[in-house]
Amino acid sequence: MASKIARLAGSRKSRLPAVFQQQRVNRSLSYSATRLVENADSESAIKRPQGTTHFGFKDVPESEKETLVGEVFSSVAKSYDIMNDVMSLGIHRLWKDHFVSKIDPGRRPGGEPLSILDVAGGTGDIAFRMLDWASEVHNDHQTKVLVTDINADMLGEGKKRSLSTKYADGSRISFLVQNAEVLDSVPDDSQDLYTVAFGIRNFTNIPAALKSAHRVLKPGGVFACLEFSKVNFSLFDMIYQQYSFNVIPMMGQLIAADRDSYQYLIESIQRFPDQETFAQMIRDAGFETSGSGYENLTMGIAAIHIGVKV
């Protein structure tokens, strides 16, 4: 397994709606409140109402949550790197550029160039990344980038970054608006390698994206996915709550003006699954992976998954 994935992966207002506006949750909120919600969610999400998800600590009907999720983006778009400073304390830059590492994208000696679907990619972090490595490490300069996101705003500010990178000419790389659970512009078995980094929590349907996944890999193409995750050791957990509750949202105020996108994206993590059952849900959907399938990353704040495609 191993040796496939070294082989392939070569002043602005809030504009979140009313359910949410009316819903605040309190700004106060305490560690070990945090942890009783957490720690219920998962019989929330039992009795939920069929039709029906979470956004952020509320369930909302399934129909909703794409609206609401996409005007938490476009209201944050402008400033998205500023958002994941905030939210890692800048340590996100780190995690991506060892995630790119770890993926190693890129031709081998002999082989063909890649075709890379990088999904939730929006400004183009990832891609970036990724075709500089293609470059740099292994020397192809033609290695191709497609990527998606269900928000135009999100997908606008990769565009305008690419025109001061040397990929301006848009010959490696492309921007195409598509929702991950479908992907009806992908064709089936057409991509080596699908890059997802910090989005994958926001999906309504995260089964069904994960098949969306396997339906255009390649066999042997690498699922890879970077993602907030469970801290696992409690004391530093307990600070990391306190300062995503209690911070976090006031720096969203004070950096953005706009406090509830970033209180959303909080509460976005808290009820992403954890490592281990994340892990069980790539398996799920048709992939293998190599011993625990992830990686923690900064005690569990993040974490990598990879799965191929046999």
Contents of the next structure:
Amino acid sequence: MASKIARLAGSRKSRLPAVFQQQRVNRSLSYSATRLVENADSESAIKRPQGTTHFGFKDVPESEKETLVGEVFSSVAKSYDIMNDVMSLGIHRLWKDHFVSKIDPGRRPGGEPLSILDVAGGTGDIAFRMLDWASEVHNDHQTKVLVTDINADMLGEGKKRSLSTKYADGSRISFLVQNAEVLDSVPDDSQDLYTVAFGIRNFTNIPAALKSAHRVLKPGGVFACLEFSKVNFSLFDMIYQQYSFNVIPMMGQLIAADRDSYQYLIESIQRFPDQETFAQMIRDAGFETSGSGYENLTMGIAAIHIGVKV
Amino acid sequence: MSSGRFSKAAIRAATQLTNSPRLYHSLTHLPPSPYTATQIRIFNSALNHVPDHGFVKDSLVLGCRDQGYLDSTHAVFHNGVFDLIQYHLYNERTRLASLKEVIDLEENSPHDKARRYCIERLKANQPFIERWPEALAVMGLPSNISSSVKELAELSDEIWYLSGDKSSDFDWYTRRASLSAVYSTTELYMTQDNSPDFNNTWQFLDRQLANVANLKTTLGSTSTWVAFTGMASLNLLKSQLARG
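I would like to compare: after the form predicted alone, may I see the structure of the form predicted in complex with its partner chain?
Complete assembly follows, chain above in first position.
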């Protein structure tokens, strides 16, 4: 049953005509999909064949996930901003601002300028915010950000954007194609801050990426992650699920004419571990957390996880 | 398992078991501290900077720096300076239990013991008393107020418990509520007190505690009066009606 629905979800091609027919398909699909979500984690963890990982609700060979995720982001790179606005009703801007004000990056009196690594930061959304924060709040014009992404298309988008900012000369921001699980061009113990916003759920091997984060951070360096998470209020969760499975793919169809990518994005949110599990994964990678280790945003639609390398 | 080593999952399950909040209270096994050794070191260093910098993020950053960490490290504390304040409150509340032997010897009645615990607790704010209003302001922020009120309730519970309060009726609540009120007003008074050794504060505390005692008598007398008058009026009415 489960695999049949997953196959159905994945193989369905975008069809524009017959809006009503489309909606009917949506409804039946979303119903099965929500049911599937309930046991998705336990089922796939047990039954997933060796050497495969999840791509949305589908199981794919680990070697293929990178390419598949790459295709999704290559196809949405241009409309990435609109996509985020659609998926979060525009609230992602507030979350990102809060994220940056929380980590409060910048040189302080008697301190050093920071080296920041922004992973999966393709379009530079978080990087520009952090540089702005450092300049405006701490009057720090030396802190540097290295933006890495596995996807050259996304990085290209970021580079293009940087040209219209005051960081156009590239002295404070640089872009580099890197696999977050390896980060082979980033030396050990070299970074003050590692940020990853709405990226980590697309990684093939999250524990490996956390290990790499631990490796490149200086002792005392901070790992900060902003990611979609699990809503902790059941009535709101119900509404949110309906919105995710019905509205978002349809909007993807209408706005970007790319239903499958959006379908993947919401499925990947469903498959990402909940707040507690992810906090434990961060601790397992060698980080220390304080309190619960996370902060919920908008009732848990997104969460900020922070760990420190001690 | 067969090789005599525990699987990773088993170890995690075991550690989660010890870290999870207990469903029972044990006098002999106190709950583990919510803070790691690193956090305790950072917070203690940060508190040393509070007299100069106040209850602001800078103190926390300087605390991280003193302990050999980076300026960015402060970001690990999700509530910023409120985490530092909560650490101080937690630390000083749990410290009271260590004074039990001395106070049990020196004071007699539960009331005197409670007064003494209040004084000991208030004295812990002395090093940064000029900065304490900043802490109170942070504690009063909408996002923090529920944790602050909970901490205050736990403090007055701790004080009454250590003082040997054995009440098991509604008095249990009134004692804790009134002590919370007394403690918080005295704490506020102390921030404005310039008298030597805070003598005015201790006098203020005594007056507040006496007021509470008076209030209790007043409340008791009032309720007796209301009950008596009520019954009397009712009987009067009944007798009037019966007579026709």
